[in-house]
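The form predicted alone is given below as one chain in structure tokens.
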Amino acid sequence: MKTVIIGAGLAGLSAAYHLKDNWVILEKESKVGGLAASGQSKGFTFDKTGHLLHMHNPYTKGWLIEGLLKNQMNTHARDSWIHSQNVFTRYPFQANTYGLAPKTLTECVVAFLKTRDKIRKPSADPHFHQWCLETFGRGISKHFMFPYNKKLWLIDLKKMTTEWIRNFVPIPSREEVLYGALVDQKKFFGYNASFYYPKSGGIQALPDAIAGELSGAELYLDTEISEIRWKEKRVVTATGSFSYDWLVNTSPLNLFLGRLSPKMPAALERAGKKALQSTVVYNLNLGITNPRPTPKHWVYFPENKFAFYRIGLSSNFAPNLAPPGTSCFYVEFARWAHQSFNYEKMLNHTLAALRHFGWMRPEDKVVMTHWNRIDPAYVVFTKERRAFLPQAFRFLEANNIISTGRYGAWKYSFMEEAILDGKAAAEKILKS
């Protein structure tokens, strides 16, 4: 039985690593990684925006950290911290509002605890707005959940669904929320508390070694696909066509359904021009020649003072990443794709900005611009994304079409799941 997996991301080398033989990648870059790939200029190493390694299965744990990659990979403990009010405050924000204004510290505990001491039912399906105001109360919902979200997603919140939370936004308790407002906790929340990075070669050696292990088929580069003749079970390509028994689709989900020929249902066809709605990043990697800006992994800028959502400080993760005297900063911003970006005015943003938080000294200099435009990059939950998935993947799948990974499931997810998502995929085939 033979399978044609489009994408050699995680998704798609775990595909094809668990079906073991009888399967073709076709990948449009000339490597693999898709958005987990690294690149290298001036002698710095970086990544499309920040990629770290959590592992929580025990079985990728147990196959990637003490397996493939042993002994090739730094641990960390997550040093995360969000800078709002002219001050920075640890990550998450509901469970650390030491060192805020009084007034601000006030309004956020006070409002978490009137909210928890409602007794009521929550809403069975709320927005995300409502989900806010009913889990952390007017006050952390106004000075970061709302303004941070918006500026991520670009969405009227009352508009956005909720399924995306659940590893993502961490819930403190009473004691937790008191506790973070008194003292400078330093307990870990959430599914990042740590991570892994590797050591050498950015976020790509963990793609470049899952590639390593495959074997007893065919993995084609520089392939663009053209053309998916679902009813043949045919993929065209500007080379060539590739037939197969079944489809593993890891590319994002609104390219690969243009390129379906016939096209779906006209029904369908027209839901999912509504319900595919995606953001666009753009990454700025920046080198500088300060060693040591500060100790921080990455912080959360929730202000519109500031144009970026947040930014990450990546050879902290591995200090080879950047030439000796130097570090490496990624930078994001998020744009709907029809926005324009003026990249020499948000550098010079971004570089006003280093210098006010003493992260680039007056004697500085940039050693290194790079830019990645990211698109699709978060995947915008609403309810009609909600309705039309299902519908579309029932009606991929009765024409054996597998659509998954984080933009083939069209869904906000991170690399341990892409991975599981690619195996999962291969044992259904398997028992097919």
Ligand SMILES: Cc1cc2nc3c(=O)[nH]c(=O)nc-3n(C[C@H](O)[C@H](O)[C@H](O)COP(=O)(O)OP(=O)(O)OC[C@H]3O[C@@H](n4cnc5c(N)ncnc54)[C@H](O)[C@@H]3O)c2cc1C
Given for the second form:
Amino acid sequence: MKTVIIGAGLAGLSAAYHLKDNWVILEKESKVGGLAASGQSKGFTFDKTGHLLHMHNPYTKGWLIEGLLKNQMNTHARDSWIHSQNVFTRYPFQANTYGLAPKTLTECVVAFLKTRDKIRKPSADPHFHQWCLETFGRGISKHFMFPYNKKLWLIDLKKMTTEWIRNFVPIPSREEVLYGALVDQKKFFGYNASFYYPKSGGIQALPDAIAGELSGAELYLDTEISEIRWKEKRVVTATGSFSYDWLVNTSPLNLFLGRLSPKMPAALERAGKKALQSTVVYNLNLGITNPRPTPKHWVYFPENKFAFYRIGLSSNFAPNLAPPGTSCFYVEFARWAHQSFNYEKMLNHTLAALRHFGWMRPEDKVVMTHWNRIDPAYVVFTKERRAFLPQAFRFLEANNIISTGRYGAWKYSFMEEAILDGKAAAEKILKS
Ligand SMILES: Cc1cc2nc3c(=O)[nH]c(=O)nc-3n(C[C@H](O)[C@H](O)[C@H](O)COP(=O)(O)OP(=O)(O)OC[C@H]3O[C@@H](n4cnc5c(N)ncnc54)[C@H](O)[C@@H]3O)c2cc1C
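Based on the form predicted alone presented above, generate the structure block for the form predicted together with the ligand.
Expanding to the full complex; the earlier chain stays at the top.
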């Protein structure tokens, strides 16, 4: 049985690895990795914003950390922060209000404790705004959850559903919140408390290692799928076409559905247009001559006076990502695709902020700037999305198409999940 895989990101590579043979991967870019690919400029290596590897599953840990990439990864304890009201507090905000102005801190803690005393049952299907109020109370919502998430997701939080929250938003206990208001606590919360990062080469080392294990068929780079003739079980590229028994799609679902020929049933097609919304992330990678601006790994910025929502320092994960005597920042801005973005203005805005924080000293110089435009970056969680996806996947699977990975399945997920998605797709095909 022959499988064609669209995309050599982590999901596509993992699907091929687990199929073992009789697969073909078609990838539009000239290297493997997708979102987990790294770039180089002027001696710097950078990812498409920070790409830190969190491993929770014993299978992936055994295969990759203890196997393929053995001795090639460093383990880091997360050192992440929030900057608001001119103060840096530890991540997550909800458990670490220590250091904030007494009025803010009191608002946060008192309202949180009230949510724990509530007599009303939580709403059955709250929108994200409601969920924040019910889970964290007004103070934490007002000072972090609302402004930060509005900046990241762009959408009205009352239109946003909450199924993505799973392991992305830690919920502390009342003792932890109280303790974290009184003490600079160093307890770790959340799914990314520690992470792995390659000792060299950036996160590209991960897809490269998986690609190095592939045999049993062909990986075509620089090969973009332009049309999917699903009735004939054939995909078309600029240079030819490939027939399949099974098709695994890991390219963005909205674009994939747009390439179906003939189109999906009209009602499904209409629903898809409303359901599949996403944001774009503009990622500035910036090399400067300050070798150690701060030991922090990354910082979240909820306030609107900063146009970016997060800044990280990749040279703090792996010093050799930056030449000796320099460091490398990644800066993230969110926009809708139709919005304009002024690169020069945002670069100057970032430099002013780095100087303000003392991360760039008066004598420091910028030695590298590089921009990535990530589109899609975050898929937007709405009721329309939730209603549409099961119908779309039923239609596709009935036609031997599995659409998976972060954008194939149109979800919010991390690298390990993409790898497991590819494995699950392969297992489904092998069992069929
Ligand atoms: C800003 C940001 C930060 C992130 N940070 C982290 C992090 O710190 N840790 C973490 O674990 N995860 C992180 N992630 C998530 C992680 O990047 C993804 O979950 C994972 O890389 C997705 O892999 P994938 O294979 O599903 O998709 P992709 O990597 O998108 O792969 C899809 C592939 O399909 C190819 N393709 C698309 N269209 C076509 C076509 N028509 N023909 C042929 N090929 C095509 C693409 O070029 C791409 O290579 C982050 C994501 C974002 C957006």
